[in-house]
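In structure tokens, one chain follows: the form predicted on its own.
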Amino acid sequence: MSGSNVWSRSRERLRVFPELLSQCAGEAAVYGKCVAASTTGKQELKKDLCAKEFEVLKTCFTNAARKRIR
């Protein structure tokens, strides 16, 4: 069984997650403020509310993923 090859394959995504987050800060830092704003008060937050911010946050991660990789 190929157990220890899934576990080899999750530590090496999260050892590198560090390194994508850095290249996507702006990014992550605009979804951050969605959620944040999104969520005074009391509120809670809703799907969809920081949909636009996150899918520009997905797409700079998953470029930076394939240049990695290159």
Given for the second form:
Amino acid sequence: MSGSNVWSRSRERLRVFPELLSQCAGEAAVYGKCVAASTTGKQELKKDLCAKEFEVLKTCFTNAARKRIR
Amino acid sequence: MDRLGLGLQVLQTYREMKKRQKNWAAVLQDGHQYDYLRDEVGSRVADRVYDIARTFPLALDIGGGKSHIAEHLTKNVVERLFLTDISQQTLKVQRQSDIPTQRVLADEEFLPFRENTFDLVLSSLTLHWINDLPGGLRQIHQVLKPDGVFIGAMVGGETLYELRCSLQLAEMEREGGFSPHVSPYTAVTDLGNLLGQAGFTMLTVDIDDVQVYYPGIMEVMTDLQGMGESNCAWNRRSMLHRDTMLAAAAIYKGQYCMSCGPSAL
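Hand over the structure of the form predicted in complex with its partner chain; the form predicted on its own is what we had up.
In what comes next, the whole complex appears, and the chain from above leads the way.
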């Protein structure tokens, strides 16, 4: 397959993933801590337990992605 | 009979998928950058060959890939080598070696050799993809001469547990359930039993730890893909949700980051 196609564009997006995530290190840490706490604490890990923290992370990530495209 | 037929069909697709992944990995422009693990383990297996004070007239390296073991051996130790792999593209990319080598396109589960042929069988980082491991080990035992030696290095135990746990926690929190992304591995204790049942005697089974540090989960997965080691379990999900990927990356960094300061914890 030559030229740009959905697979090469997909791979390119994934390639910049770590760079974008590094711009949201704080938000990622907060989310990570929330999930980690559930593995040791009394609360069992279930869906959307850390939804608030994840939304913050996702917003940061999406903004970083948008900034990069410009 | 129907269920047996379907089962065999599923296993064939599984091996077919693995073949395609390995073919893809073999033709990557910069594929050599993913060889580090196979190189390291290959050299360790070669060390074990030297430990045995013998010359092996005829040896077999199954699932040998680009040949990561033979380059560390000399003609004094192994006089002639057969190397098999399931991936034709990988066989085309061969390392230089002192030892005259014959490459054979073959599946590890269906060795095309007669009984009592080889003095030495080698296997490095390939047995974990064999569907029927007891059967595979029995075949290895069969193609070996009565006083033959089998030296193998196999992925097992706690391999990739950081990846597995991060994905599991992320899928649980984001999607409410999880599916297998990392194959289950054979435990060391089980391996001893399997080798014994296959007919091997004078067993030595031990654990070698190879620790590799990665910046994050994406780098782990990219490298695994480059090694031709992507998931191909028959019950795998065909996609990883974007949000789950982001969640898993955050969890991985939080739990397993070596160079992060205490503030990240």
